[in-house]
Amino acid sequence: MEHPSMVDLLLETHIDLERQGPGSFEAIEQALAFLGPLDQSSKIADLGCGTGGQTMFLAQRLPGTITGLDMFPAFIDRFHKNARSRGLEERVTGIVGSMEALPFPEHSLDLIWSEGAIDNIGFEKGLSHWHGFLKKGGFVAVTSPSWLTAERPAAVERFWTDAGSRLDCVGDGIETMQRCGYQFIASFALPEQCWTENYFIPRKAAIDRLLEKYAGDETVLDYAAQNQYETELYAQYSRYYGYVFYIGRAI
């Protein structure tokens, strides 16, 4: 058996959980509550869909077309079988692409939506890159990283510069949401059970099943020891972060 990649193991392990990272639908119907009206007509992006159990739940909320997007090819063929399952192909399909240089045409998008992705490319550099595509008065609904409190941990700050990412508190997000030319709507952190029991429980277990497959493998050994010390570092500090909405309006 072939030695698995860090990139292996990410795919392997979310290739059959319903979500790649923390949210729920509660969630989602929380930040549609905050859009204006769509229609038939209407054409949506997901951003980082994933397999689309997001995706898939907004098509059977929302009308109009949903294209989602995703670096994984392996992802999108998932996201596609997915869609058929449900008989949504004819209004969700999904392409494998790049957040940072989006295939749409500008101005063209009624409601790019997003969650958990973003901050792999920096909030403030998604938020203006992705305006252009957004029609005047179109919708952005995503999910970033944020500070819950004044006090910032320094452990849980080193564990998400080290992963490339960064927090900002909820006020700096809002800023830079106006400042990249979106009327602030609203913001909201997401609640524990989002990252416990919809993510961080199905995730061990789809990892304890690799561990198995791959017994002994130093990767495997370290991928898991990486996501396990994510976990308890949200037990601890949870009260300090957590991904929070921003919904905002093109303007």
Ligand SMILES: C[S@@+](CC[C@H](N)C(=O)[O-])C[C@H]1O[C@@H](n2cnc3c(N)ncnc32)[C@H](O)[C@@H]1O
Given for the second form:
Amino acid sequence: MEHPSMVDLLLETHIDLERQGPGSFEAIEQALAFLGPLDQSSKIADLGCGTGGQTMFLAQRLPGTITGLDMFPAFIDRFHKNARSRGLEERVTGIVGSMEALPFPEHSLDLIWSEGAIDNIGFEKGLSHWHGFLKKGGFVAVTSPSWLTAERPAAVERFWTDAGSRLDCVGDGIETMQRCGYQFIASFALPEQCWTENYFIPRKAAIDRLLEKYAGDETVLDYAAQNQYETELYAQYSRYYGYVFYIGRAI
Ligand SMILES: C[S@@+](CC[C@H](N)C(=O)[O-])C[C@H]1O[C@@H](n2cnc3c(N)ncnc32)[C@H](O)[C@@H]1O
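Condition change, the form predicted alone to the form predicted together with this ligand:
Whole complex next, starting from this chain.
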């Protein structure tokens, strides 16, 4: 059997999961309640869409067309399969691309949605680049890792920095949004079950299958240990940090 790389393992773990990061349909509903009305002609983008669990839900809740964008072709292939199996392929399309170089016409989008992805390119960089693709009055709804308290445990800070990301405090996230040309509308923290029941538990089951499939493989053991550490860190420190939904409107 081929020796899998860390990226192979990331894809193999997540491809069959309903979501590739923390979140929930309830949180999506909560965020949607802050948006203005959309119609059949509305154009929506879901950036860092993964296999599209949230995209399909959005398509069932909103009118208009949705384009999901992700850097991994394997996720976009599965995204198309998911759209077809729900009969959504007329309104939902997936494309392989970069969140840092969006392929849309300027000022063409009514809504940019993005869960668990913007921190890969930086909250400010993402919001600022994406602003140019929203119509005036268009909405942005993103989740980003954030501090929830004034206390910031060093182990948590180290973990996110080592992962190439960072945690902002919510006030800074709001100010950044305003600085990037948005009217701030709302923000709220995702509840713990978005991380535990909806993400860590199904992910652990997928990783356990990989541990069996690639028994004894050092890379798989390392990968499983890293994921386990992330889960334990969250269990210990969940009151200090989490994903926060930030909702704004392009002005
Ligand atoms: C934590 S997952 C979240 C996926 C999905 N939004 C969800 O909540 O289930 C982050 C996603 O962002 C994608 N991603 C990361 N950096 C990217 C980039 N620079 N351009 C496009 N997609 C990117 C990853 O491939 C991955 O699918």
